[in-house]
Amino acid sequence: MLFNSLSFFFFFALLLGLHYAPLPWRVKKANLLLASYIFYAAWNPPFVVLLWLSTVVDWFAAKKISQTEEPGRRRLFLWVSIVLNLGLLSYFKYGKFLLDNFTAIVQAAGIDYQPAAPDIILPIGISFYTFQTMAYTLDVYLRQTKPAGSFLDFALFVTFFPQLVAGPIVRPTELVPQFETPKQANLQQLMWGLGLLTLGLFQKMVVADTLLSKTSDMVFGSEQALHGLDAWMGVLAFSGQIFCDFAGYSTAAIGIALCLGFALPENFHCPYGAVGFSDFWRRWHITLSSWLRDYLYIPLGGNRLGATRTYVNLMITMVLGGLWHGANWTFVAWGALHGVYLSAERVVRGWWGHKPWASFPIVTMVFAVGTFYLIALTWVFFRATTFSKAGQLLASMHGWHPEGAQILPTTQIILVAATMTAMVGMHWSMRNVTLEAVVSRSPAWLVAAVWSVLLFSLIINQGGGNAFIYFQF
């Protein structure tokens, strides 16, 4: 059930009725928990029973560890967890990934191998949830929270439905001791929350899918050389997408939540107005950066053994967290960019972080111009599904093909490249400040104007009803 369909409307407000009704709030949960299984099962009904898997493994997991001290049983309950999680994980999203690549070696060494092709649906959100549910068995074991006082709430966590497929990624100690007490959203919590579901449609529905979609996929679904202003316009265009797309469902998401009484965590913030790579991911997948970052990066050792550890635990934590994005290469390649980024600025920063001249204000500009053009860089490999095809794209970019073919309408350029612009001046004007500031600095009528602005938008554009692109992630 997609966010930007007619049915979710209908869905959502029979769910709003009943959470406002007068219920026990055991009732209540429990509608929700059925509201997220319907949510889920509208795409693939079966599924839902790996939603049941997790949940039952690593509720049963997360209560043998808290009941005993013995380290070698606490340990073989914890490996339970995550070989139940990165088993499914691996199976349905690199199943046939790795048979791809073993038949290749095996051919490679002359073999002639030809195994039958592996029929495997990918279970959607299964890269979030499995994530989600393993922190709760991790944070228990390293005894950063207790687990849930009751089954009914740690379900809850696992499945609630705004962030269930896309994330934000919650850590347990931010929603389970939100379901122990009744919650409901007052006014000012509705009225937020709607307009970040108008917001977070508005960036899907109008920018991603209606400004922004055409272009990418023309430039990206070109088999030839391009000129140099198409090849640009196609990869900002998908910057633009990617993250109006993604931030557009975590809006939406986190407003969802809010008109039910619960707090979701910020999984954005201008991440195109950063200033370095480090800033980036700050801003970026906020929740899944800090993720990684908490469960992989310093469990290896962050920054803690050296300057050569340190680099390899970049390299190995953004690798991984490529792979976690897609079962190609082109998505490995992509995560290493971005260690090699966030390694070159560790080295660059001790180089000259002190000087007094790195704080200028033409200095931080042209490092902000510069994080934003690598950036774009990663996004080629992130788009393409080869890297023929992203080899063809970069030398596009770099004047390397000058009698590439033209195939963007001059309107589309101009269309692309005015988006683009008032979407970097935004989060350029805006990363030191929140939307709730903004907005309770503004008078009343220009909020209300802008709101209707996005409504009406919403309205002209209705009936795409396009997946969100990290639904396949």
Contents of the next structure:
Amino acid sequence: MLFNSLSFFFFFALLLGLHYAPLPWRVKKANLLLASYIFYAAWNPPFVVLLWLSTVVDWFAAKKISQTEEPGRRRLFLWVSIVLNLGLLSYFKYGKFLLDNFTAIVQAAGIDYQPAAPDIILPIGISFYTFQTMAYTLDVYLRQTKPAGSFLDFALFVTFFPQLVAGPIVRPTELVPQFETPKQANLQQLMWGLGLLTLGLFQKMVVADTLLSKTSDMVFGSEQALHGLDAWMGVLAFSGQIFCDFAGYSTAAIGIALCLGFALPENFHCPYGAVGFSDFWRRWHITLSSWLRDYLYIPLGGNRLGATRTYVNLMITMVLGGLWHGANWTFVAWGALHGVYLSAERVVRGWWGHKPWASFPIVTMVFAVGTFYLIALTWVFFRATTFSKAGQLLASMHGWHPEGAQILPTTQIILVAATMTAMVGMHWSMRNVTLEAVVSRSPAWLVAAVWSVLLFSLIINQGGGNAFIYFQF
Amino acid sequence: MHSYTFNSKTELFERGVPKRPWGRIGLIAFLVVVAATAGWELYWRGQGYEPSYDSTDSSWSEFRAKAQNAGPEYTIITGSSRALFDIDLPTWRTETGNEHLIQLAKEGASPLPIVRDLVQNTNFSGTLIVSVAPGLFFSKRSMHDSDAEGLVKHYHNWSPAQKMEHWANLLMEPTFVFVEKGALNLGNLLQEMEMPNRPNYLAGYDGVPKLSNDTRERQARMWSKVVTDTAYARRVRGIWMGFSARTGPLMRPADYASKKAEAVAGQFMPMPPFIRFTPGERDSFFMEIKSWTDQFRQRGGKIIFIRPPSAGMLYKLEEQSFPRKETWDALLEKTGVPGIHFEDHPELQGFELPEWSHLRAEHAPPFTKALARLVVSALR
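Please show me the structure of the same protein in the form predicted in complex with its partner chain, now that we have looked at it in the form predicted on its own.
What follows is the whole complex; the chain from before opens it.
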């Protein structure tokens, strides 16, 4: 079920009614769990079994780990969890990719091998809930948390519908304790939650789908070499689309959870106002980058094993992060580029970080623009389905095709330019302040007016209910 | 800067909420939005829009689901938009005395993947009426028309979420005009803004604007504006004739407009070779259709092809690109399936087609009445 659908509106209204009815807390939690399964099963009912499998195995694995001090047994149960979770993820997400690459290698060796095409459907959100459940077992193993007190609380942690299919990826310490005692939103939380839901849907439906997606689709779908302006507009449009699509989902998820009385962590904070790439990753998909940092980069040794190992660890982390997004070498290239950027930034900071001029506002601005430019280049690999398409677009963006096709009408160029100027401007101006702080300082009439405009534009924007891009990851 | 924190006393993760008079803010926003939406609805009603059901993959799938277990008493209609506009379902029922009717045509799509699906994936053995629009039916792409195959795939993978969304939309569509997903979608309204383009700008081709109001059972009734607004009807004719004016995937808008104008005036080129069959391709095309129609008839089903009217330069373009002898006549001959072509029956002629392709709403019932009699007679 999509947040940006009419059916979700009815579903959520019914669920809110049940959640605020005078029922025992345990019954309300059971309602939430059942609703979460319905929410997930609405896409493809059989895949609920995967959720159950993951839930049951991680529940017992974590319990067994916590019941013994014997390192071997603890490791054994940790591996049971890892193998199951990553095994399912690998099969469903990377099975075809691995087979394609294996076939290519074998054929390159001169062996005539053509396997039957695998017919694998990717269970929606599997990358998200796999990481979330693994975090639970890993935290118990690392003694960061105790096992959940009740199976119901743990099942709800794995399945909680607002963030189940596209994040934020929540840690057990953040969510499981919230299920232990009765939670209901007060009027302030309920209204702010609805406000965030409106904002998230506006980002997705109006900005991503209506203002930007058409341009991005036209440019990335074009088979011709494009004029520089068209290439740039397409890449800028996708930069905005991917942000609003994903951040919109996270904002809506946070709002929905808040309406029910639960707090979810921030997942984005003005990433296009970032100065440098480590700053970018503190603002972009925050819950994934912190997951990769805590469960991959640091266990690999982080920056504790010398300069060379630090760069190697960064590259491993970012390449795997790229692969997490999709089973294609273009995603690997996207992750690798970010690894290179982060490594280069460490070098540059070593040279210039301590210089007084490095913190001058104009220098900060130049670094911010440079960061945005380099991030935009990475989106080319993220969106393009082949390296030749990515190369063609990068060439167009840098003036190699002055006679390239001009496929964008003026209307779309203006829409993209205006939208992206506003978006980057807002990210820059709000880079050190929260949305909550901005709203707290704004007059009530202005908040009401902005909310009305967002809501009305959602109503007149009714469309085909496009799926969120990150659902496929 | 985080807008969330751990509460140090309870160790619970919490989110900050801006301290504003939220009750008042919410009430004002609600009232403003209700008033604005009411104004929006009234504005579009004033522009001649009426509530209409959307023609979506899910609305098609709903009726395809009915066809899955339809008994031999059922009649299923499939084809392209001409079947949706020209066959008036209530008139058909009255004329044939048979209430069991399912409309599975789809605008802009070839019926062949749908026929194949019905033959291969159901046990249906009732009556199947296949409407033929030459440009879509006798095209190289028709056997694997992506729109039609997409519909079939949508039905077979129709998820509970899509079903729920369909039923939720059905609650809104008969009441409100502004929920129409085609013409009144914000994205389409923005794209309608005309601005001067760069001299070397290359455009894609026109989308089809609103032509009909659709009923709950997927019948299209021509929108009154197509009949009364001659400029609008001319625009639609230009879009149909534009299919012959295309010279590549993209064209300069001015070149395309002038070629379309020439085509509307009768100086058209036949449909491009990527659409038309070579004789060898045509034979294997007919043989494949025959294999399905034979299979369908062997299990007791009755099938008939119909060719609804077209008019003006569009009719001439269709005749030039898809000569009747090589297409329609050959189809009937090779498959052995009966057919009704409007040219052969005076009672199917003389109706008004404002944009050359579809009957105006008032003319659909008398056309249907005559067609139903002919079909019943042909299948007797």
